[in-house]
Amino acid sequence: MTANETIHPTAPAPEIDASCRLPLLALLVGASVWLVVGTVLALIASIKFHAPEFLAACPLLTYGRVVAAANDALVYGFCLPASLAVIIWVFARLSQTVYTLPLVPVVAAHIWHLGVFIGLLSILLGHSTGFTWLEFPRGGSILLFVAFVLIAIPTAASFGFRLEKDLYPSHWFLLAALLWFPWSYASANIFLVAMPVRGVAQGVVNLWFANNLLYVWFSLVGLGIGFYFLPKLTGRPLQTYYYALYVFWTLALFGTWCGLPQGSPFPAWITTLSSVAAVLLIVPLIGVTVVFGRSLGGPGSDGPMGGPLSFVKFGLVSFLLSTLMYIALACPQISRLLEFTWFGVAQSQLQILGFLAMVLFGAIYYILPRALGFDFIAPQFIRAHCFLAGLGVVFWVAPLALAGYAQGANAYSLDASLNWLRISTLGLGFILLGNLLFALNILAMFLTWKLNLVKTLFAAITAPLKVSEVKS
């Protein structure tokens, strides 16, 4: 037995899961609430675009404020805390040790949700910073940064205490994600909010951050989680280990240079470099396709329909389509037609709701029953959620992409895209119904766990003392 095994002996899986219980609940309960809030705001924004008179008397719900609040609620309210919850569990399981300092993420989760609340309220009151995907003012953004660091430190410590020294592919992606977000988020806030740069540099920094958040960070987290759960759910080891390593390095190398449209008012060499890097994303895309395709086919590949594997497979397919759309926007002939249209919105929404959110749903449906020790209260909601979410993403993203094509083909006329936008609102309605089922399942699990905890404490308090205890 090594010294490391003596200090941190291998813990059984139930003990590891129990050590993650409080951080998971603190992060996921709030994330499920913000998911519903963000989807409701997105639905309001979608309706207001083709029906401006809807809620027109409420100054807090103007289109510009609502769409920014909706995007930030989905990204910062749901995607990031839910991702951190899954990363905590995956790192603890891969390390084969109980999670280190579990109360720190619990405190950090409350700080995070407070920061999201302050940020969303500030946006609706008209105090947004004005920078896309970075609308939270200083108060909210500082809280998010502090909370993320507080969660990342004990999670990285769990990685340091691992007994298996060989790294699994998910280690590379998720550890990089823990470092990538605070670096990019702090840099963007320093150069745009705290000590703002002037002129063209502001637009470059803003688009650089948006790309690093929505594409690079989301890809690192989504692929890291997907590569962990694919073999676990299919019963077949992850195939082509070195392809996964190849995907990681090429994604980190090429992905961070993208995101600057060719029609932007920036020096030509910057937009050209961005376009070349975006086209080179075809390299990690091919690697993901190979890993994904070869890892399927195990005994559990067909799975139960609507189970965790269905969410993960849908999410990885969405990543392939989203990356193809991203590459297409970098091609000069296509970008002339589609840039600055609804097509770009379709790509980002597919990355958020079609890729990362779906992978997170599958992971959460697998993790939470193991962490709490009992199954979901309404398991039938899971299958309904899968159906509604998949249908909603299709009816949300495809009409937006077609609206972008119609807009570009008709001299950027908004009238040409209105019918497609009305259809996309229907897709958001399906997504909202699915998200409500997800939130109800999470809240029911949380309340059941609370009730069981109260019953256990009450039984312990009211239990009669043993005779030996009375004599003593």
The other form holds:
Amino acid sequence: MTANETIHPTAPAPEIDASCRLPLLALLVGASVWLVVGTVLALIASIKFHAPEFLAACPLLTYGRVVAAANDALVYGFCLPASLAVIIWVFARLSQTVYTLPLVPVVAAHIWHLGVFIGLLSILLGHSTGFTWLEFPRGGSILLFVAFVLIAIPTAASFGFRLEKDLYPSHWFLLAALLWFPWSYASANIFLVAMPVRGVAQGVVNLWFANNLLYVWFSLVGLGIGFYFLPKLTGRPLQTYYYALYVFWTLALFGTWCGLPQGSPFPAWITTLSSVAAVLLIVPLIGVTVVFGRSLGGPGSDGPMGGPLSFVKFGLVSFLLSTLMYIALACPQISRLLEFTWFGVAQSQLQILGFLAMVLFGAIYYILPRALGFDFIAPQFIRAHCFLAGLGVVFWVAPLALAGYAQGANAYSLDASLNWLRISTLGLGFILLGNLLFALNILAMFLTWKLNLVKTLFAAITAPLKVSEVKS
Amino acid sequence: MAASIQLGSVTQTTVLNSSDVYPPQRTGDATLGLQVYRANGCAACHTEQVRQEGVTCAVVLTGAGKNPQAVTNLLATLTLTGLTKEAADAVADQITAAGGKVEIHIVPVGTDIDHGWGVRRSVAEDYLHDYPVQLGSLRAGPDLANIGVRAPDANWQLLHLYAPQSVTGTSRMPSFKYLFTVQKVGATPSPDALNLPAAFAAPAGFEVVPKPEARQLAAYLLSLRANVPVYDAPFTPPAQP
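Since the one above is the form predicted on its own, can you give the form predicted in complex with its partner chain too?
Now the full complex is given, and it begins with the chain already shown.
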């Protein structure tokens, strides 16, 4: 451990880390597979804009299904379980206690990944619910809900048993995230699938959920983890505690109302309220900028370029940009031009792949060797991943945003945006390569761990019995 | 969830200045067609919502009266469209004083309306019979809230689904060939076979026949007609001939 351990003193850190080993592996191995699956599906979708007839004869891979499956694989397949894994570890560390009941999240992780599998397959077979970010039909969504709650309960319980009584800002963010998802996911599924509301109210519920997942939940998790790792990786205390709390409250207060665009067929008061709330996001945005800026200045060690800190920093900068884009979309003048264009896609992809995924990569690269007690098989892949992911996000998101502008300025003409779309495919290609390196490292680590386990077991069986045991 | 309570109580309404109910019930095929639309993710590329930036008034001459020359001369000096209500009233008074007969029309304006995607903004009633509501959030292709008005021919819709480029030259919409069967022509050709241009036609001796899904989807598309004035979004419809 480095000097920054002084922030949370006297930890039997290796013991705590080891107690999280099984849940971390169960969540992360599946997550890294879904990450690659999601990126491949996204690439297939993107290629269809180069050649509309690419795989068009196959109903499973028609554009509308592939895009939905790609997005859900990235969000529900990777972002959520990987977030849960990191939250489990951060909570254990912050509470200075070993993780209680590690087998519950292991079972839950398998339920979760089964739910994702069923959900994705259903989408490709044409059984999507038709609601954005809620495409998984009942079979999948119930499994996800159960699994999430199974993980959230023991994790939140470990918070209750904490030895370290002081609350750290990350506690607020991550505890809120553990409650926020089951609440919003269940509400949305009840109002849309179980007992659907009538007519256009479905649109309101759908957009409300999309905002609460992609904006509020992602921000809670990404910032909560970011605010934990920033001081840990730089060796400088978080600047400042109060700003971070301020960000938390303003984000929770304003964030939850956003996402209902002006001009949609809803009563005007709803969309106006939503725009006002979105513009007020400028308040937490300033807060994050201050915390982030101050935590980076001053003495300390930033570690090697391309290591975990680089991922976290990239993620937090992406958060600032994606929030600015989100606010811009809520301003009537700008949204008249950019609404319903690729610009919105650029914003959500920046939030997913540029912000949360990057923060998670950084955290996982830091945590996993500690939890397993040995280093990555190919540590040089980490730098390559960092480089590819950074380049990829820039080349994926910036051309999409420009495509949005080209589209908005040219009567939504697809042809006007086509060249930008084609460049964005290149960015996605880089992202895929990076994600492959990540998945390889995680899988290699898992296999090594399994192998060691078998070896230990084998050694225990074949070891000559001790004399004392023979006698008794 | 106050919003959903308010919106949840939306019911059928009547068309302004008429006794017709709106929206009409969909046919069985069209209702099933919405499920085909959902299953294939058409909403990934198409929205079903028309926005409007405001309304203007237009003064329309309905009769020239006893002194047509004076009215014509007067009209030449006036702006008749894009007016506020007050300005329209003032212009109407002027023309009436000169002996002409006029009507004041309500005209919604906005970029979507300029694109020809609708005559008014979309309102809650338009989606009353939809489950799931497919508002969409990206316009890779045109808005479809009024596609049934724009392209009311089921055969055109089927040709477009089978081979978009067969009807819109440079289309970048993917084809949905899997909603059709290519089969050997029997003793008598199927009456449903598509009449495709040579470049897209099936090989000699074969014909392209829509599966039920394709027909249902086309019926759904034709049912998308949000072109009547309602209380929330008034406008003056063109006079019935």
